[in-house]
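Consider the single chain below, provided in structure tokens and representing the form predicted on its own.
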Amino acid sequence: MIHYKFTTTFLLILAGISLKAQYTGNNYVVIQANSTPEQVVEIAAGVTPSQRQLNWQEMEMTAFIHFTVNTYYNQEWGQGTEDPKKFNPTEFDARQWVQTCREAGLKCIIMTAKHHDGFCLWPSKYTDHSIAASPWRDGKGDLVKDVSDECRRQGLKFGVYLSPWDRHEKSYGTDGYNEHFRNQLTELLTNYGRIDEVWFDGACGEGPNGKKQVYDWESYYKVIRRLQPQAVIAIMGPDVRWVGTESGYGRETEWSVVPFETSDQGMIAASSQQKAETEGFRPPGDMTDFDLGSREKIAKAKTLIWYPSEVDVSIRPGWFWHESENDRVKTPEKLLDIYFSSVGRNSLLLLNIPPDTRGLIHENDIKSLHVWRKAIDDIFSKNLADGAEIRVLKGGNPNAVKNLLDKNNASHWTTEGQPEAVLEFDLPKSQTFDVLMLSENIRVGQRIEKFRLSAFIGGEWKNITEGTTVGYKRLLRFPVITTSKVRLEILASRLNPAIAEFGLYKLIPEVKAIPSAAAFTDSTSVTLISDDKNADIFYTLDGTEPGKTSTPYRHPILLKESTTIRFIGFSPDGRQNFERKSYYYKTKYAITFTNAPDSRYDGGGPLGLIDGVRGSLDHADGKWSGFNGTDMVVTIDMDKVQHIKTIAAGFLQSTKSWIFPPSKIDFEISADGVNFKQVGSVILEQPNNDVESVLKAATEVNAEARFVRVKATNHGLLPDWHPGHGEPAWLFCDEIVIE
């Protein structure tokens, strides 16, 4: 039997009054052995973040800076044998780093003070493998100090990443290394002012002596809690967990309250989840499942902790800068999608921005960050629900509904004790929107399990979107609607929900080219349209960046040669869409499908498979031909018999989007288009976890032919490990190259 004491604080919770002044946190609880699943759910509703975890969550977005001697060796992982004399960022500018991050809306910079190679960006007295041995500033520089000082000047928080794995340090793999690591950790935590985050990964490989290290994690935590008690410890630590993928995408159902199981209950009760000065935390086991905190997962838990998710991703393919990736910086559109899928899914986004060999953040990265930030500001600058009259249709308690629109996540509205609620919002006028924002007051706990948004359209209520967890922030996008009345339904909750904020927003205007890309044999006509009928569209055909001084779009564009169209739209209120590029390729080839691709993913038409433009990791970029549950069989007529050296085809695997590579690809050739001969076959390994990449299948031919046929066998049904198991997989192809 569980007894609850109805304190003044609890009564304030029911009333929806702000708890900011009284907040202390309750981020772990040991569950009695005889607790029922229903009682465990009630307990879970009361688990809340510590003050340091709350401060961390409210940052929403932070920056990772990967910069070390690796940058000068053009590599991701160093061996520990790199020459410090190669490290010389002659144009290093801490002001530029911090300003770039600040203007992008990133609230903290986490420096890679030491990566796996062991090279230290500060003059550590415990190693000779540091910037003190480099020519930079004659060995008298301290990059950690410069960046930490500049963060304070510009109002950003500062954190450090100190790799436990050290491929240079001779004591690595021995008991003495733990003391060495604590010494270096102490240097960072005592010489550089306030530290707000200490970031560890679990990398543990061989050192110079061929041995692996047994890390004394608990002693590391002691040092941090003693020297910087306000700092969160991530990812191999008690405060913040890794989301489980480096793609930038979090779970659609993300619980911050999760089970924490070890054999030693006493150790948990005294763990560093409890107080800043305590010790004894053991990193949990696998935290990468699709479901970590549902009722089923916590039903038999012995301990529950507040353990929020961090989503890390790099703005480039690599974590360190590589010149070859200067044209592969994530686009503002991709970054915005990541924002919605990380911050908008109850996680914090940790975005890596690696400086180049000059010691500067590259201009391509800065440009993408600026456009991305403007898009976020344009979208969320005005809550279209402001001024709404709010009625409580279910849940009672008409008090404090104003808190839903007060832009304060420390206040909230709640029901009179029941887990379900229906709120109706009468907007001051008809509004057009396509984004829902919900927020819970996590000072009270994370409680909402399922919700739905409906709109009054055409004289009836229509479901618009729905979701599961909310947490600190939930963002959902949906097809644009126009209405003056919406309903929010809380369909399931752990105890009474505590809704902090409600918002309706409009995405930035979108301009599309129709067709989005195409290959053609004679000529083709391209139409540019915007979802904002008042937007002005401008375009270029010469490869230059479009702007308001470019050619204004007035009528369809007739193309007779291979051309790239770059275009952008501006709304009267100053909001602008992302610049888009569409490619049009003139060819004599013809192509036919045995099974047509899905109309939503037609690759710009049949010739899109041979238009010379490859699809990106974004499956919705208009370049991919997608087949849902069916094989791809495509035949290419090259107009005349030619000598063929090789045939290659590209395929996307993006398992989060249910896209799997084909299990088999067969290549065939023919002189007459009737009698085909197989010239190659490729088997692709099927993924068994979350992956995202573009794969290439190729075969040598060295034969004469006019026709080429490519057969790709669909993966079939999604496997048991996938959340959509049993549903048909997608197959995405682009580009087929014949040489």
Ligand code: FUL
Second form
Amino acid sequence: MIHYKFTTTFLLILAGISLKAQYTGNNYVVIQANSTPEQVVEIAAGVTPSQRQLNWQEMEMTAFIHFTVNTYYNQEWGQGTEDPKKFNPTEFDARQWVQTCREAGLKCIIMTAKHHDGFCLWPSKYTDHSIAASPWRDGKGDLVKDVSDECRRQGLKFGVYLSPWDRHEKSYGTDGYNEHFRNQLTELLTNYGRIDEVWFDGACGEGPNGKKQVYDWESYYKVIRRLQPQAVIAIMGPDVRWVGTESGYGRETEWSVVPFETSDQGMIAASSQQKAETEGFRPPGDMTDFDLGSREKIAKAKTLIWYPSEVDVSIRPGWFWHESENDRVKTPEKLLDIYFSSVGRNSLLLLNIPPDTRGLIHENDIKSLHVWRKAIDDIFSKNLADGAEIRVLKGGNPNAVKNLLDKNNASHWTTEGQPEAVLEFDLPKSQTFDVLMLSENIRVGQRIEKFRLSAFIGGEWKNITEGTTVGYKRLLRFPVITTSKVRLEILASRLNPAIAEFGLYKLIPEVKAIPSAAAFTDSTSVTLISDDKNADIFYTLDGTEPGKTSTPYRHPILLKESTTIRFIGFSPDGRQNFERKSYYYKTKYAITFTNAPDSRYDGGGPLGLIDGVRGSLDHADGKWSGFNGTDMVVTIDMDKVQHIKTIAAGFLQSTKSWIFPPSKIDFEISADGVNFKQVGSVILEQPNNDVESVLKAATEVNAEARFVRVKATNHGLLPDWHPGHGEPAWLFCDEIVIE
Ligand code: FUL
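Could you give the coordinates for the form predicted together with the ligand, as opposed to the form predicted on its own above?
Now the full complex is given, and it begins with the chain already shown.
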């Protein structure tokens, strides 16, 4: 059995190095070559965050602000040749930026002081390609100053994104650039008060002279540690790791302790803890692997570091603002899903909110953020496990169980040394919930490898949900249950688990339309219901946003024309549903599926594929029908024999979301719905790197028929280059168009 305290094994492994120096605030441990896998696991369980990493993690959510001359060129990556005169945010209001972020619960703002194009948002002495050459405030403005000052005024932390890649700077690609970069870094870290995060991205392209730069990372780190020792250095730096995607979704199994390659093992071993944090640190390689820190991954590690994950994602498709994306702002529901899949998966969420050409955060983004924040507050304001009596059924140590409900993640309950535990919670009354929250006291390390929640329902214990890692915070959703007794089992742990908090919560109520979509010939009737029976539901039929002043729902709605119903419910306790939209389509066509689409991606209902509504690049926009690992086979009955000129189908490829185009699409027609004839077949090229686009497959027909069948063959298992390799690919279709 593995024991709690680092005694003999640990001392032996670190022979020659002071135990105290390595263990206190130990976020960096060198493993000796002869260590057994068990010893490595035990050491991993004792690696802990540095104070700056802990402060960073506790913020949970922070904001990214992408704003520069790119915003005025409607582009994502500038060339370095942009005219500073175009930069003119006439309505810029730092208060609005900071207030928007603060109200959304984002605790720090990281702004793009310089993006790859080299334009500086502060009047840097070291370049003329800056805000000083812009018409904004006659070249006397300083955006970094305004935003950092305003952050302090409103109680937010402040961080900078300084792109090492600079497509404008002439010295880029020479030794001189490293000095130029340190000079700019020094300006930012001396003139704007306290900085809590410095964000370096990994892009290293060519500069104006066609050369790439060899970055002197270590010298950059030294500047930061000297001038702003509390700041974490993220992504291409030693303190914070990129989760590996920009989708907003972290790994289900997320270890904050990972093996690390360093440039000089010997030097690190000899260094003090402080030094070891940056010296010898080599900027990370591939961080996209499905598994970074499992027992298998750490078994042969030479060094283990506390290197927690940050999930960066934009509220819009692009990092910068584009007018054309004003209606593609992520919905509050999508943002909530991202919250559960980032903060709820032992990561910090870095959410990008790009201001527009006025210099303001757009109304649509603000609205989505407000509703999202309200949903988080509605869900997490009340821990339904509060007041529970907790019994230790396995693990011993009946003391300190109150720490599990004390809302303080620095205190914990742990076993008497065992890696397994069972805790039973007797709730003060029967409760209805669908969310589990767990957190470990990461001050002593991340240890839990497998856990399960079960509930006493109808006289027996039922498994409700289970997971692997916990770390700083783990959130799991499950179908709603009602009970007064639950058990938490820690099934595996690297060392005795130190559980800081336990919580049970109820998601906001759902409001639904029945049917959720339909095709009809003459008329159809739609019922709206909320899973909170006492909720008031309001709706509109004219496409406008529903609210408390819209038509109250009293009885089924009779539709005689193609209509979109928008509806929302409000519970008496102030909780609010997410607004929903349902489409009803008047047609004579009918459609049948051989394999039904996944219920999460049902294209808005059975007629989603022929309702004339096209999908966007957002696979969760409700317009896509998704098939996980299966083919799509659909037959459309057009009511009578008609002349068909062409048949086309739209497919999504979005590899980061595991969505691949079908490998083959067969088009068939039939007069009787029994005997089909193939009229076309399309082969689609399969991606071999990350891509995101909508594809169309079409065939000429020029024949008479009543039935059309489209068979799309799923890509199959994800290929070797993909992080999810070996798992089934998704196939997404938005529309079949028959002309
Ligand atoms: C990337 C950059 O290339 C993007 O433009 C954006 O800044 C993102 C956060 O990092 O590497």
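As the structure is a computational prediction, the values presented were derived from the model and not from experiment. Only the largest set of C-alpha atoms that superpose within 1.5 Å between the two forms is called the rigid core. Residue numbers count along the first chain shown, from 1.
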key: Comparing forms between these two forms, the hinge position between rigid parts, one of Leu404, Lys586, Tyr192, Ala697   = Lys586
task = Return the inter-part rotation between these two forms: the angle in whole degrees by which the smaller rigid part turns against the larger, from C-alpha superpositions.
result = 23
key: Per-residue Cα shift, Asn702, between these two forms [Å; core superposed]   = 7.6
ask   = Supposing the core is put in the same place in both forms, how far has the CA of Asp672 shifted between these two forms, in Å?
value = 8.3
